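So this first bit is one chain, no partners, the form predicted on its own, shown in structure tokens.
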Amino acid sequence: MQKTRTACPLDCFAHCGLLATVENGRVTRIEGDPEHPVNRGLICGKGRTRHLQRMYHPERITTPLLRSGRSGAWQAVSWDTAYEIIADRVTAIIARYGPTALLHLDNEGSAGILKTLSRRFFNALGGCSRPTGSLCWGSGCQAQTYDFGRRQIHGWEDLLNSRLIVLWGRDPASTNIHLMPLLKKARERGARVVVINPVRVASCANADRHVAPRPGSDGALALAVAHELIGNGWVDQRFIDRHVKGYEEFRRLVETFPPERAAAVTGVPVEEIRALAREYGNARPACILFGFGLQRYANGGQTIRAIDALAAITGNIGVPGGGANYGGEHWTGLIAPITGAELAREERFLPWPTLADAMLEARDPPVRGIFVTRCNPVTQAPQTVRVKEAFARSEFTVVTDFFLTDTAQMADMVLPCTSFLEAEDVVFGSWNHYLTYAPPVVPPRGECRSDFEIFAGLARHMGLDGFPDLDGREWLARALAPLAAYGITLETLRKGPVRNPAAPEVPWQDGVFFTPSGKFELYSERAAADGLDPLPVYVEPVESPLRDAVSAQEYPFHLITAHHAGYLHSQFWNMTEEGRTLQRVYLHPEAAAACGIRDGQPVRVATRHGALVCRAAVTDRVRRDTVLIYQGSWAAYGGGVNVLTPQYLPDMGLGTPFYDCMCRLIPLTQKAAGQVPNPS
């Protein structure tokens, strides 16, 4: 028996250290590492038991899969024969429409330095068409842009020199359980904690306060609160006047902003606004940790600024304790690219939030060969089976995974990947401050090869000149290079984790910001150029019973589509019961009454967009007029939510607002429900 050290490589806050147990050759447990810093051995189900459940379960494809002729059925081949048939299909597309009729879906659904090495294949290709956004916090990342100049967070033991800790958006007791004993220990030391979330989520079990707006309605209540704090002086104005741009403006925005307007878009009660203003004004330090749902509406980008504002005018960024904590880019500069970005002679962008008519839409070239990589976009992107559509135009498409997913079904060619477990990387992510090796620690099953060999495999095969023939530590070693000033390298790092040497503790202690006036802005010139209102003003989501009171009618409930505490987006549905059967929809008893739906029943969910039967989850943990169902189960099994969301455009940074969305409700019987097929 042996245990490896080895690092979580999936997309959440903490990608956290592992001791892997191998017997007779074979994974048999995993548990948390107790000296890595992040997670100190504290894990999740989806690191204890489904990375295992995944890696050995019989589905897994351990070999490459052609779809043959008519039929569709799949045969396995070889990887030479793969490589040949890829090469020769690529090179053809390219030959007739030019290389960004070739498009890469890239996400980051495996984090690791060298998975980026698919996109050099493409970049020696000579280019290609890529998507540009952002599924997930594309939005809010530039919102901070245009606050701070880029985007950085307090270490998470910060926590502890708080006083008041607020979960705009944010779950930690489901998404990032590795906070909670901070959070717990904080409280024992006096501190309270707010939660602002329209669902009573699992961190109000922790919290002293939930307030509950109305979705997409967050900005209101920031600019209302915000009117609280200046008219009754619970401000910094010492902070205010050395490192703040654009004060008065923001004064003159909010004075417009009463809390009685707030309450009637947010439907929150007048003093409950009150109440937060003056807990959070009057509390020092006060520490506000966003989640990433509530910038997912088309007003996402605006309201994660009207929030900065609360902690720029209390004084509450620079200080221990304090921020406005989204996430950080502190390894930019530190990891160089090797993405070999200056090989492509040509590029074109495809925006994520609209990926699906962005992709059917496409001239000059057309799309014409897709390559899919780390992610599963006809379950993921909105608008589930327009993205079934243009999938269906491609000439050609190769997706890597371990299972036939939603996406791989599209293809005709699907190429199996090694599991973290079986395959050497270095892993980082942007909302804590470590970088960890992760060492094979089984050789792969079957035929499997790691992302890094699946393309340079195919890059050799090829000749590509801009797609070295270097083993895996060689281009680990060309991306750790600039970190070697500080004495890191990937033999430091083989001895275990090593924290960011550029991020500090407490970020902007200095007061310095990286925008154009070296101040926070509430009145960005830079948003101004962009076309955009310079202060973080509120506007209505797109589909919004306050902006179209006709259609609410028709579609009364808001849809939250949050995301699961057992599954990673899509990753692990197709392995339980749960994720094989009918999709809860959650609704409040009120709700379900005024709709004549029975617990348990089955109910047709409709949108502008497209119809979803599910099951009925009677709960008072969700508002009247918000329901939830959960992102990630697979279309294949009658799930796939995003069959119900739309394609717009945000205000700013081309995130994704998945959550800008109404529906009705539609209560059926169990035959009818077997006559009502989902899409798939």
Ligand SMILES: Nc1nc2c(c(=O)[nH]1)N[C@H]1C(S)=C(S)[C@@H](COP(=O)(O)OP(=O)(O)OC[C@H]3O[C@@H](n4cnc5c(=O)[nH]c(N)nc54)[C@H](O)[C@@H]3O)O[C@H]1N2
Contents of the next structure:
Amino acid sequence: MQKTRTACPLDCFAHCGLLATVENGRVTRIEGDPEHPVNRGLICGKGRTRHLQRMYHPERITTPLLRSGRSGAWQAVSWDTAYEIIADRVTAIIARYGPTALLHLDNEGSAGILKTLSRRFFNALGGCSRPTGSLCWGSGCQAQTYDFGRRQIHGWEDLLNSRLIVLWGRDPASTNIHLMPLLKKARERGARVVVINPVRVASCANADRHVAPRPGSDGALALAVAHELIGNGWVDQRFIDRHVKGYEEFRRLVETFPPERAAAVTGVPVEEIRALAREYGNARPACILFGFGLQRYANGGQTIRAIDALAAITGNIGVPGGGANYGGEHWTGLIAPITGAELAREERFLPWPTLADAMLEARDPPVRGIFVTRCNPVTQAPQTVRVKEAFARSEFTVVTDFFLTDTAQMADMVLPCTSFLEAEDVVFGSWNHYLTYAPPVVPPRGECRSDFEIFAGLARHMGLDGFPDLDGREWLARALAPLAAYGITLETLRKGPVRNPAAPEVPWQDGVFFTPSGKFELYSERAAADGLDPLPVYVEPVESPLRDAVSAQEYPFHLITAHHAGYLHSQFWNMTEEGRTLQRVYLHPEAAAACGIRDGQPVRVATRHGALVCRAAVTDRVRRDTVLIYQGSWAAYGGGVNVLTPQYLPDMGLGTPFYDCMCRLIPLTQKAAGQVPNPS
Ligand SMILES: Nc1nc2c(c(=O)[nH]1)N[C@H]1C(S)=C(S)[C@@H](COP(=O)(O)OP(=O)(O)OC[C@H]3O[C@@H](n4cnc5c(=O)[nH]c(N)nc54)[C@H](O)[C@@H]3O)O[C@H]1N2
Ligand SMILES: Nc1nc2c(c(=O)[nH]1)N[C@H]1C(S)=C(S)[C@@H](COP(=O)(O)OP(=O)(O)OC[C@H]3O[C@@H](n4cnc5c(=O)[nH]c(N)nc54)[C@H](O)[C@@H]3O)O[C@H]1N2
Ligand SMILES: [Mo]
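Can you now output the form predicted together with this ligand? The one shown was the form predicted on its own.
What follows is the whole complex; the chain from before opens it.
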């Protein structure tokens, strides 16, 4: 029995250290690596059981599969045949329409430096169409770029220096469990924890205060808090004078936002807003941990800017225990891109938030071929039905994955990828400062190949000059080359995780920001140049009862489709009983009574964009005007929450406003529920 040290590649940014036990050539157990500085032995259920279940799952694809005609059956083919067919089709499409007729959709389904080499294949072909923006965090990233010039986060341990920790739209108990021991420890040392979330989420069990604003209204809440901070003199004038640009303009903006106004917008009582301001303004230092939930609205970027402003005016920037932590970009410049961007002669970008429409509307050339790696856009991008329409128009679609996902069902060819336990890679994330090596722990099952091997093999087959024939180690050495200056190489990494040598534990201590003024910018001329208000003004989301009272009668509930503790987006739902049945829609008892809905009853959830049958789960954890359905379940099993969500462009950063969505609830009888199948 042998234990191998490795790292989880899942996209929750923790990239926990793991120990994999191998017996007779099979991984039999995964546990947390007690020596890994991020998780210190603690891992979630996905890490402990789901990876292994998936790796050895009977439905896992273990050979390339080809389908003749859209409704034809899948047929196993050899890699040589697969490469032959792909090369022919790709060459024909490029000859006829040019390289941008090919669309390559790649996301972070599993992290890994080598996995990015699929992109190199398309660059070496001459370029392609690819998505821009983000399904995830784009609006907030752009917001922080306007404010700070770039994104930096505090080291996690620094939470222990905080007197007040604000979990603003983040639920670490569900999505980031490694923060929980630190939060608990910080509380033991006397820090207070505030949760700001329309849902009484699991993290509230370890919090001292819960504020539940109406979805999409946090910008208004933040401006009113600023109003109180300034009005009561709970600001750091010295920090403002030296390091903040636009304080006067900001002060005039927040004068128009007294708590009374914000109370009407957010539904948070005036007294609670005042109490929140008093608490934040008088606890030094105070730290804000952003989630990405509150920026999944069309006004999401300005929301993050308004909240950043609170940290700036109170001087909670550049101090231990402070910060406005969103997500870091500390590895930029330390890990060399190996994707070969310089090879592309032509490129076209389709925005993630409106991917379906952009694919359907693409002309000169239209999208003729699609390659999907490390993502499941039919399930995860907004407006599933439109996404499928767009896929249906492709002449040739190749999906690389473990299972016949909703997206793979739209493909002509499916290629089997390896699990992180079957291939070598190095992983790192944006939420902590560590880089961890993941060796191949066991040989791949069946014919599975890593994304790197798949695309390197294809490049070899097609004789692409831009994709030199290097092995994985050589590619990793190229990527890690800038770290050699710090004495870090693959050999170092193989001994254990390495902390980012350039990331400070406490960013901005020198008071130098990467903005045009060198200061923190409450007033951003860059934002103005991009056609935005230079100040973090509050604008209602697109779908809001305050914007359109008439529609609000038809669609009275905000629909939040947040992340489930037990799954990672669409991954693993197909492996559980719960995942294969009707999804729950969580609604408040008063909402249930008003709609005539009983707990457990089938309910049709309808938005302007689509409808989905769910099962009612009545709970007072949600606001009266808000319902919650977890994202990620598969259309193939009657799930697929993104049939309901809109394709809106957000204010900035091309994030995806999934939660900017109102719905209505129609009770169904058991029989009727059976007769109205969900779109699949
Ligand atoms: N178990 C698990 N962990 C994950 C993931 C997963 O799928 N499963 N996904 C990973 C990824 S890619 C991401 S991006 C992160 C996301 O991590 P989080 O940001 O923690 O999670 P989300 O579910 O996106 O949204 C966070 C919270 O925002 C709240 N929220 C929604 N609307 C509003 C609003 O208007 N205002 C406020 N204040 N709060 C609001 C939701 O109720 C939810 O609790 O999690 C990562 N970790
Ligand atoms: N309604 C709603 N929709 C959302 C969100 C929401 O909050 N609400 N959240 C959004 C967010 S934050 C994000 S980040 C996106 C995530 O969107 P996606 O990245 O599309 O999400 P996943 O379900 O993780 O899909 C990853 C796919 O890659 C496969 N995969 C895993 N490892 C590998 C590998 O090594 N190679 C290959 N080729 N495939 C692999 C998995 O099996 C899975 O099918 O979803 C977004 N969608
Ligand atoms: Mo995400």
